[in-house]
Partner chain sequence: MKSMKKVLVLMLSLLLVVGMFGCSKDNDGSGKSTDGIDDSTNVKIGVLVADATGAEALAFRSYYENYIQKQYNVTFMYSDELADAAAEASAIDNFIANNCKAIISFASADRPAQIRKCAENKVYYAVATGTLSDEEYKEFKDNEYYVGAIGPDLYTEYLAGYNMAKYYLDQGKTKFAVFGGATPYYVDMHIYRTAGILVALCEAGGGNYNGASDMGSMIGTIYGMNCQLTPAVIGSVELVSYIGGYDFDDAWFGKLAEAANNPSVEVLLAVGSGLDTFAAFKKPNQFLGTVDAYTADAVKAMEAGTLNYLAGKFSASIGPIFMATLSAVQGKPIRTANGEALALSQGYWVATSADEAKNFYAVDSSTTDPAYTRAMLDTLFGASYDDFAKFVGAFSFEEIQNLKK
Amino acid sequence: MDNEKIIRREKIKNIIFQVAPVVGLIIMFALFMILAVIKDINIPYSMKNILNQSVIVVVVATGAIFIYTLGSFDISLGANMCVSALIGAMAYNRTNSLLAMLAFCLGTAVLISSVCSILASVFNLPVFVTTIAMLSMLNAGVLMLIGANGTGDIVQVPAAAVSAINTTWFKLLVLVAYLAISIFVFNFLKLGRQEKFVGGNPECARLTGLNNSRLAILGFIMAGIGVGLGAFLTITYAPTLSRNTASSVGMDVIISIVFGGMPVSGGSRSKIYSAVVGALSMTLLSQIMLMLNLNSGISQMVKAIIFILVVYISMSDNRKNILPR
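Would you share the structure of the sequence above as one chain, the form predicted alone?
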């Protein structure tokens, strides 16, 4: 009888953890709409801004799920995205081809992500160690690329060249297509199941014959595709690139994934939709605080507090159930 109560209690907890992020998103959307009506704000224009702000984070965070599920993380995503966008923009300026720009964005991002995971495998290091080193290298690469461009501090694509694809429908098309691919790979192929197993307990996964290094490489490749698409969308939205491009993306991705209800330890509770729910929630929260005339410093403090609370609740519930790693 006691076992039945424990099982029932655990099921209720799991349901709450799955539903809570969606409920939070609905509450924030309702609060946003109420404030917009009270303050007589142009709602369609505001919703378009929310989409523009969140779509890039959603795309990058969706790919990052494949890394975080393994129980690892990558702090070089923003720098990777900046380098990929710069190379993609320079490719367009040489070829006048949007396809070439997309190909170079994707190719550069996937290459950089793959190098991170391969180096970790070769030197038998935790993946996050190589991403820290890669962050420094990429930041130096950004300065070199901008200097090589010859314009001093920017790399620019003509706004007219990307105006045709700088639309809500195109961004939604890219987002939906990548989400569909990621959901299929994560939920219906063995890659997703194996990554959850490794994230839950890497030692046990290794003893059962899983190749943790191969899974890490595949996960980083999927993440690199998301970064490359994010770089391409960044150029379409803001065709003037600088050393500060995508500087906040890395932290935004971490916060979005946690806001979406995914534990930072990865494992079986990892979900692709966490990226979507979390990014939209974070963007709506930013808009709400902007409506309340709160400065950026207070906004960052509020996000940090919520981030810590969500991580604490998630880890405190799971800590006693996690097997030794």
Given for the second form:
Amino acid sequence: MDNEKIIRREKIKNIIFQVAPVVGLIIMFALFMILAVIKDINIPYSMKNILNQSVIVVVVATGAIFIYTLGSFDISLGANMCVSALIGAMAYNRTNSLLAMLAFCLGTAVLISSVCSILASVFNLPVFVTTIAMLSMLNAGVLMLIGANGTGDIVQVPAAAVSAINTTWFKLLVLVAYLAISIFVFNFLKLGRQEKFVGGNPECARLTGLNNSRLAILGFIMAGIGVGLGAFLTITYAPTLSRNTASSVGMDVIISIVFGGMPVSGGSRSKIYSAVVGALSMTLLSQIMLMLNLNSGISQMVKAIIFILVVYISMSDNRKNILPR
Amino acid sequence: MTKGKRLAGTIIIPVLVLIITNVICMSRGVTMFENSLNWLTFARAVANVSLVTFALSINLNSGRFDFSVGSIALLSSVFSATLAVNHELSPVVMLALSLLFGMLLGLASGLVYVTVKLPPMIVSLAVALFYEGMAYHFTKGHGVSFINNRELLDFASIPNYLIIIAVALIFMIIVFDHTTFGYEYKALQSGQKVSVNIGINEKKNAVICYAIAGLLMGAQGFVSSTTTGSIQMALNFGSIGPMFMAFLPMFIGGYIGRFSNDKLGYLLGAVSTSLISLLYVRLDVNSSVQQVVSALLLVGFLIFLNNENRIKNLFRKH
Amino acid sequence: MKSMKKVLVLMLSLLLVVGMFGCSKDNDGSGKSTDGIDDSTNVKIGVLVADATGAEALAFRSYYENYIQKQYNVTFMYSDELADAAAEASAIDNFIANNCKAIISFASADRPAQIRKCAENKVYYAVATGTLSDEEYKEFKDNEYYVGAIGPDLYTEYLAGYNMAKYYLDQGKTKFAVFGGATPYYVDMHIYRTAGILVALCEAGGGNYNGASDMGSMIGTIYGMNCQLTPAVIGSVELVSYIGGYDFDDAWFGKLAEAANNPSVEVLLAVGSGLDTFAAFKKPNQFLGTVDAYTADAVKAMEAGTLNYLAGKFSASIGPIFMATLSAVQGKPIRTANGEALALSQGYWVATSADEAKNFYAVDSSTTDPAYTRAMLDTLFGASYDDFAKFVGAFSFEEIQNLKK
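Right, and the form predicted in complex with the partner chain of this protein, after the form predicted alone?
Everything in the complex follows now, all chains and molecules, and the chain you saw is the first one.
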């Protein structure tokens, strides 16, 4: 009887901590709505705005989960997105084809991600350091591409060309489609299970015959698809690209994923929906800060405190007697 | 391993870099160390890079990724510079204050880590955001400027940089190689669970590590601020940039550590990358090219490091 | 159970924070109502900023928050630092959602997109301290929601650099080091200032810089060099050293130090951020000129002889565009005779001595008696285009002091 009680309590505890990030999102949304009513803001417009602001990070972060699940991380996602968007935009300007733009965005992003992971696999390099080197190379590449384009400090796609797809429905469609595919791959195909295994215990995974390098490459390819879609959506939302395009995406992705309850070390506790929950929570938090009209320094300090509180609660059940690394 | 091999292994990388950079310079009709200013540039770079490398290595070698080192340098130098300017303090006092504030900020960061028991990367992200915000709020966004304070600016001299480098190196070697704390640190590094089980206080050790890293970053913040006489504010992780300059020296240090002492290795790694920095200055290499070259060197060296046996076998076959 | 408590504590803490700040009263204005200006309803104005930490940006913010917001029944909502066009679009969406009636922009990644978005949502849009290009102005001049732009046009930027270099060339100086700021990033403002410096050197030296010697050809040459300039001998004068970019790494500091410490260099010129770059490396026998903001540190630097020439925008220069925006929001738009939007240029205050800098700074930083006071700005409410343009055109320190009288 006692054992049954303990088991039931543990099950309930597990469920609570599984949904803790979602509860955090609900709290954030509730706070947002309370403030929105107090400040009398345009709520429907705000909702659309929240989608616009979070969709790119959600898409890129969802792809990045395939990397984080392996216990790696990629700091060059933002730079990858910038290069992919630039090449996509340049492709559009030469072909006047949105499909070509999409193809080049996806192709470039996947190629860059693949190169990163192949380099790491073939030469036994730590992935995160390879991505640090890739970050420098891509930043230099951005300047060279902008210079080569010859139109000053920007690369531009005509606004009229993308206005038809710069709609809430199109973005929702892309988001839902990519999310559905990612959920399917992550939860129902062996790639997801194998990635969780490698993230949880790479040595054990290797000994059971899993090819860690192959999984890393596939994971980076999935992430690359997310980055390519993110690049395409960036062009549709803001068709003027510069060297600072997507500069904050790399850090936004890490924060979103963590905010959404994803363990940074990957493994079996990885959740594909962390990106959605985290990105939306982050966007809502930014909206709350804006409505409060705090100065930049205080706003950032408040965000930091809320961030650590939310993550602390969502990871409460994973405390051991040794410090995490 | 013979003494000769140890010596060779220790100095081969910096010597090679010195030779190659000089050859490249000479081929362009330029002398690397033409005047005292070049030596000053070099010494400053070594001081900056070695301090960041020491600080980052303390936690990174224990599996703790720390994004907040830059923000600790920023905030500690903001506090120390503000006090120095308002109370007309000497550079030595400003340095001492920077060290103190750096240590306290690092300590706070460590205490947060051991209290919340979250992955260090997550804690460091929050700490970086918080410290950046605090620096911005403290200075109302204006940063700190002391360009008119010649006494503080004149700290930037070769002897002073050499003293800082030497003290930092000796401090690191003594603390991490010759104290109980250092032995426990190494035990935790190689076997966390076992070390905790035998009674090593992991939390105390981690907090001290963060405090020491903060102390070193306080020194780096001081060196950086006395270079231009001003401290610019950073928001939204703008302060994480300095962290990346430490990776190549760290890996070089790890390699050299096999032959002698890894702290000496970090310093020699800093010397190597600073020679490359000076090469960029002397040849006026543009920023994009610098980034590409630095990235290629990092990847190239890692490839060598992780494939040494394969490379050796390749040469043996031939 | 423990975790539920934690969740509750978190919720309560957040609600407390929200309650504290959320219940803050909006400014209900302290200024008296003047003919036409409706002070009874609060007007929310969004402000787009590309730079949240620069001295100039902070001075502008101080003028709006510490003076204008206290004089008028307006609330300024500031964006975070906007790095690119997507961030600008997001920020505008945020302001629209927060019922801002107008947006004043200091961000220029994609001005046409900003204007279109504002116009679609019936929100007024104005450019502070900048201008649209000729093509952009042609496209938007008739748009009722585009209020206009007041700021240094590119020719004014060119002149800022030209006059700064000429000031020292006229004193017989021949060896220069130049910090090109954001020129390598193709930022027009800095490119034109750099071009101005180079043209002045060409005129004085009787030579050319890679074949260019006037404004048009110099701009072309700079772009042709991919904005990566190099030292050159220009007739009898010399560009001894040139550094560009804001790398803030050891190599960059080394280049600055080398440039400044070249024994032949007599004058250090910076197209921006001179105090944060050359100032620390400057030798006592050298001269430093920069285009930068008037700050307490800049004044101290002038007094100490660290800085010798300062061309800066005065923080109240964004007063007229605010008034034009308020005028538009309250139904009295200021348009040209053809019904077109404002496109007015304003230049810099140039200080070549410590006393001048002190006087300028005293006015510039005042939160009770700035360069443009409420009384002065009220005369612009619903004014004719000619009166407005005349007011804006009299931007020198002396002219403004006369206007005050």
